[in-house]
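Only one chain is given next, in structure tokens, and it is the form predicted alone.
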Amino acid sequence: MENEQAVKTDFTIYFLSEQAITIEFGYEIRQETLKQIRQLDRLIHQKPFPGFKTTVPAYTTLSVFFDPLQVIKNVDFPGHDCFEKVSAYLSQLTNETGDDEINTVKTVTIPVCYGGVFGPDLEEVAHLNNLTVKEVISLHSSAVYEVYMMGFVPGFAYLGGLPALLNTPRKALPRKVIPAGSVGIAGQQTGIYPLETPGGWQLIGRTPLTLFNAEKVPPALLKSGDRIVFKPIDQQEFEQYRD
């Protein structure tokens, strides 16, 4: 069918723990690798094996977590242990098809107030990259980003697609407290702090949106695979969003 496709790619499977394995898709962070990870991730969730718990996608890997007691009792896949059985399942799964990503990708517009108290490092980012503040804002808000992975705190989305002209190293001295909603740059990545937390990213702005709320389902606004667009707003608009 037109909306189905199989995962056809080379990867390496290695032991992570008694309850998990990791599938590695090479070492380069690139769009094609991200697509392959998402395809396999969707297939696993659409066609789970007995004992399957969850997956954790990252830049170049996909970790699969499972209940070892249920897996070892599964006679449908060959193998003497959980690693061999889950590896056999994955090898078989890559030849099957699942729903295409077209209908599952979500585009989220994130309003951002750049600079000032919300983006204390905006001028430094401009200076380090020989740009004006207006050029930094224009470049950052004109790109379409993708959520490559989630971490290091609940709801934190690592976004790929940052324009090369904005590549900026982390702060030499991390801040002890970064306000929730802060938008930062670190190397080739941009991201949004969903919670108040320490961090070393260069802060260029802040969004009034709530990125993580434990009382909601799902609790995180963003998920791996989402597309993100940043929309510049002024401080008055920032306050209106919060009202």
Second form
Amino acid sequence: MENEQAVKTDFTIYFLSEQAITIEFGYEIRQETLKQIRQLDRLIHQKPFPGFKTTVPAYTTLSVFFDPLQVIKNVDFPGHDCFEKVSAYLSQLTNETGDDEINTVKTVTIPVCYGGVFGPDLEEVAHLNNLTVKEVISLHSSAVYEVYMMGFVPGFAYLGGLPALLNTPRKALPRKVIPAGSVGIAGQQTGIYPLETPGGWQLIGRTPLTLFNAEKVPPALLKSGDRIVFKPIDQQEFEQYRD
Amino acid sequence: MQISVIKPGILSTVQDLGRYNYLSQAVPVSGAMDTLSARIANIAIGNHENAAVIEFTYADAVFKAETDILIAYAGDGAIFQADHQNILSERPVFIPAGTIISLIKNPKGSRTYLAVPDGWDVSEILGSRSTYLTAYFGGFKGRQLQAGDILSNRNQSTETAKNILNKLQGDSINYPKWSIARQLFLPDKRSIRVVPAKEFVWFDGRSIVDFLSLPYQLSLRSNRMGYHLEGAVINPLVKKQLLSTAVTPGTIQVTGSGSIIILMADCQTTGGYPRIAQVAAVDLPLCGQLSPGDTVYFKEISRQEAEILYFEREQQLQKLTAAVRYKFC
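To test you: the structure above is the form predicted alone. What is the structure of the form predicted together with its partner chain?
Entire complex below, previous chain first.
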């Protein structure tokens, strides 16, 4: 077989709306699946079809948005309707090999001032996990995290890779206001609040970096597939970053 | 052309047809809740359909024409009045400087769109002029309109818009006899056509029958992000967890307690509730006109039918655009 090296796994394609379809690779969060989604995402952006608008990568799915008026005119794609035409294109792309991801993965270092007013729940997280505050900081900042997907609010990244020792349930009572840049833990997840929003995560610190800025292109600091490391900083360094 | 806001009403924002460029970084679509009305207001004065309009929610807003203005408005949230005279909707209207326009309650719906030649002059952010209130960007200074705000139109009017203005301008309010029959697009306002979504088969047969036959009522927990509906509980056939995946305006989710949510313009880009159905694109504008307390029924159609309806709607709108251009060439 000529295409033996191509990534070929079972997938299903389903209707999301008249202007979007979703391709789904199984039902579990797996490294291989995440890689596959990102590869397909890159391929689509390298070879966009007429009418292609944008994609939304998620844990096991890639959704592709398009302009139906342009897609239906495309006689090169087999199919009677837009769903069939875009499905045919995506199915064919899954047979292709893309660039190796290694060349495109970005590692983002996120400075975090742990504890104090920035991380009011740091001691609670330590206590609930039978750890010292120092151990929590050390564990949290020595892991390498991966952006599994973006969602919830602009610029918010769902991160994989939280050490199991740090798994902590959400706050019983959510806070009404959580400042932008707050770093939190909820269950097996850790994340950074890009905007001031209400929320129930355990807050262990804050980053001086701006996670989302609508005036910038791209507007979010993080994207699906990025690797993340947290670097502990003190309050003085925090203020310096702010300046 | 310029207006000043005297009373902003409950929620008035600048919107266009939405922001698609950064869904992958969780930036929502936003845009007009009733895109059909927004497009018709634009078409009526020869604009591109995506020109920025003001979305008024319900009535009570008041604004003043600071200069002569050409407008068109569409939607069922309010009736425009000047000097207690109704200004007719869905057509171009010339309004002389100094006129004060009040939005009077229209019980038929909830949102009304105001277009001016080439759209309202606000910066394009991430490919759209739509306001996204949660993150304070887009539209007019990233916020809802307030008393004292001054808004102007952009100045790249289409030839059609220029011709319309030439024909209508004078010393008093002036408009043509024709209008765009928006009602033709809205056969049954209480029946929302839906396409079964991915997790449709996760729910038990009884619940599916209920969903497609019983009335659902919009609760007070309804806003530009989505509508919570009250009605028959939807029970799962099997308890399964869905990993968060893309959702889009019109997605109907079922919460853990079995109640349903219709996602609307400002919805998140991803969600983890199972999706029972997707509102047909042609009926999503109907949803944009709903208010708390309204009841709706859902009617199942296939994705093929939904797509055919989509193309029919687009064709009708293209014809309208051509007709307006032809009238004023």
